[in-house]
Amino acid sequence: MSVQLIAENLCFYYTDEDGNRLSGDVLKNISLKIEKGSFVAILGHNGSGKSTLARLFNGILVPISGKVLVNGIDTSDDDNIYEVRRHVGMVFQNPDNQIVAAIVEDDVAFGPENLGISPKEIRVRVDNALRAVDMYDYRLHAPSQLSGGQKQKVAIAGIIAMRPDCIILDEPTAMLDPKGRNDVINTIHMLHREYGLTVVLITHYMDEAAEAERVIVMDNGEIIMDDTPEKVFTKPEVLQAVGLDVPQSTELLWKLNMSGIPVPINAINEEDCVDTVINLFT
């Protein structure tokens, strides 16, 4: 795999319009590589720096020091910003903040129009993007008529229509009900699987992170864990020390261990957990 996103000795803090410092170090000397086509989940409690890192990868923010490279392009150069956003799309927590048009298909067309794509090509991209997220039948609806999960899928379609090769999602299911959450997460996995998109999912839901290929845990502006879900979630004491949980299946097996029943705790989904418990009695 080639490397798509790179952070090199990345530091960041917030400033006012005059450049006066408003915060402590939000990110502290972060170095990180995310490979093309991978699915990475980033975890951390509020204030850990994960959302700031996402905005730096999309060029919404630029580093105070260090570098962010997207496909080798330096995000701190203003001349590169449109090229950066051709490669990296961003989906935020509240879909209402991303929806700008009164009709669904017009909203999905907004990004490609800003890229100067021809009307004929935009028509093709909009239809394909809405079909990809199973929202084509709603193309002439007003976004206000949609559920939260449907709105979020429209926001994702708007990014897909711009044809990025990486999509960053900043807690996209935080405001959704369980059905909406499930629909959006299934859509994200489909895009990764069928379109080969690089996915960076920022979430506070452990079960969502457990389905990623790689999990990065942040605390106080630093990366404290970076490994497969199986290895990250078998250290529940480390996660709980920074205010995070583990998937329910892992927590159950961990508690069995704590009560004196020796079982492996590397089952991070319900099916593996059930098999592990059944094996206790066979």
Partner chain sequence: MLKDITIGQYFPGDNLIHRLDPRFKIVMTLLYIIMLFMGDELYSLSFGIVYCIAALVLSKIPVKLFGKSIKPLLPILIMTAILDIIFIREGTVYFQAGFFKLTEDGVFTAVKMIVRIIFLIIGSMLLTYTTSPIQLTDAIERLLSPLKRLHFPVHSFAMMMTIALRFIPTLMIETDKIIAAQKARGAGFDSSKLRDKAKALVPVLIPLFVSAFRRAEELATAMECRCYRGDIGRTKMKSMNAGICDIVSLTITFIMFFAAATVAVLF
Contents of the next structure:
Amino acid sequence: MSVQLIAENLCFYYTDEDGNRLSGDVLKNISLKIEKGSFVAILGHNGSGKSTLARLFNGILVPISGKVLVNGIDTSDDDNIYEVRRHVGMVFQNPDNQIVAAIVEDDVAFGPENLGISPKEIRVRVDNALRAVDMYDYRLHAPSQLSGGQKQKVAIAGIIAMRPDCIILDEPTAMLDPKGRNDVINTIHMLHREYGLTVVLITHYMDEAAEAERVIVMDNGEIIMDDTPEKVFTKPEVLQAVGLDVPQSTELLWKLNMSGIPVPINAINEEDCVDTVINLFT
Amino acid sequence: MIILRAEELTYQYSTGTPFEKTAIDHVNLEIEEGAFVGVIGSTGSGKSTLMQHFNGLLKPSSGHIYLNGQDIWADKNKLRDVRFRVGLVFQYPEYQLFEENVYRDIAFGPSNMGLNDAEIKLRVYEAAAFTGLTEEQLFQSPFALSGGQKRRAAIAGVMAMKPEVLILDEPTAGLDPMGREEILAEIKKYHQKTGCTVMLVSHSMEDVSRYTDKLLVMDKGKIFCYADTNEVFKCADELARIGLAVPEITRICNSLRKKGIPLDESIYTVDEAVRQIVHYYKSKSGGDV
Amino acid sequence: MLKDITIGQYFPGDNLIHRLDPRFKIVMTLLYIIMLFMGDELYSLSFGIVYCIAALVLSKIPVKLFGKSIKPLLPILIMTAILDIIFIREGTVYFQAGFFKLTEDGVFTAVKMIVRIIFLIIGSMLLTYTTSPIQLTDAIERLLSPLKRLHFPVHSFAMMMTIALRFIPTLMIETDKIIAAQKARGAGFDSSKLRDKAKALVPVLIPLFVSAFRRAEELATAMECRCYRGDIGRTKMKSMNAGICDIVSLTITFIMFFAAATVAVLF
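Right, the form predicted on its own is done; let's see the coordinates for the form predicted in complex with the partner chain.
The next block holds the full complex; its first chain is the one shown before.
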């Protein structure tokens, strides 16, 4: 499997235009590899540095020291920046503030237009992207007529119409209602499955992270855990110490354990949890 | 005692056009004084619209709202007074901050009430204490605060009016788990200390279940049910049918019960589940744990 | 409520008027407006009216919509008409009471003025109702492109208009929300005193500006992420190709225009 994103000894803090330091260390010596085609969730509370990391991965920010490589291309090289962004698409938290055009299909066309693709090809890509996120029927709607979840799907279509091989989503569901959240998360999984997109999902919802292939937990600018969801979520004490939730299934097993009942903390979903508890009595 | 009462309340918008929609449909409801009520329902169920009726921001198309037995629309001149007595915190309330410092922003409501400076000061400090804002933060620009602190400053701005009923529309939307927990705990503390009626609108079953004693479930502009919180979670299947998920722990306990473990029908917190499972485990193993 | 405003809105459709090349549509609308204001007599005005009604019928946009949009402007129209009637004192006198004199010229001018303004509004609304905002800004960008040689930032100008059109509804909804939130804290928007009204605006305008700037910043980042770099190497999904329909329509417009001009000069 080839490598999509590499961070090498990444350090970052915010500076003003003259290079004077404006913040403490936001990222502290982070090294990380993300494989092509994988589904990675980055979990952390606000201010843990997770959003900053995302912005470094597509060159909106450049590292103070260390390196970020996207498909082997260094993001700090200004000449490569559009190549980097073509490979790594980004979806943000507020769906309203990333839609440029007043008609859905025109907005989806915005990215491909910037890439200088032929009008015919753009049309094909726009239609395909809208079908992929199940928003084709809304192609002539104004964004203000759509729900939050629908707007976020339009934003996702706008990215996939650029045919990136990686998509980074920075808390895409934080402002959505449960239905919109579900809808967007399902769409992301579908894109990963059907199109083999590399997905980096930044979130503070543990249930969204639990469905990823790999979970990276960040706190205070550092990576404190990097493992499969099963391994990460079965360490509730670590997660709670950094202000994160665990699934209620894990919490139940953990608290039973603490009450002196010898039950393994091995479940991160309902079914497994039920099985574990039943085993206790048989 | 009943503090808020809705009688045959109906609210329609775009009346007479093809876009006509009934957001609230003949709602009858009584809220007891001092209750901590969770309000839940999917988007478009009418829950936010109903809340905006309670403080007179929206006028019913038909029906009445009574605050302490008084029809709030009986005398239009007293409507502003109703807004001070029923405080409403909107979704993403930090977008309403505008003053040069947090103190003055929190004081905006109380000074609109025409209170004297000493009383205003007292109320600002009290509200700041409820929401965990420090003295230093009070004299910062609200725009210099972090997201969670801005949210608290905005909530404090409504608490400082000392409303008899405090309504919060999704006060934790967009916050991380720690921020959510802190704000909910502060609201709970406010409820306990002041004894005021609090209504908490939320999408999260987990959140409302842990903090409230009564639940109002809305669906398609109607009241689906209004009952004690533990009663509501007994009907997990009906809730699922209107698109509301009961907490994960309730679903786990329901599955366990179906497989023969004797648990109550209305478990909605992890701690209660642990207590009952431990109890059963001890009884089975002869109490040697 | 603010949301009810329909001016500048686009109604998707598929008919002759919708399909016309937006560049031609803009030129035709300009010619039409000149047509309306050319000449002093009803004869020349009637060309514009006939032209507008024909376009209206072809567009299949319900007349009711136009009525709704004109309604808020009625007070201004009536005011202008009254002023015309009071201050134009020439011509046959129909009725006189003290200073007030109702004359043929006064009534005539007032009627012409109202008809002109109403048709001006209908004509320009027809343009925005049948042309999507993006098409409109694209067309303006292309029509103005000769100005690029004079270093006028035509593309940035068009992009600014696109974004403005996109965010007008968003900011209107936001304004409604902020007003409601401040009302809930007892802000007085009901006072009739001008000073109080101005003061009441502060708690609305500051949050609105703060939010608009935040949106602008986030949007700029999102646009950069989508490889936006001005018009360098940029293509357009919807290309504009003038067809026979466009040329015929423009020709008809020109014929009407010159006919109206001739009539205006002759009479």
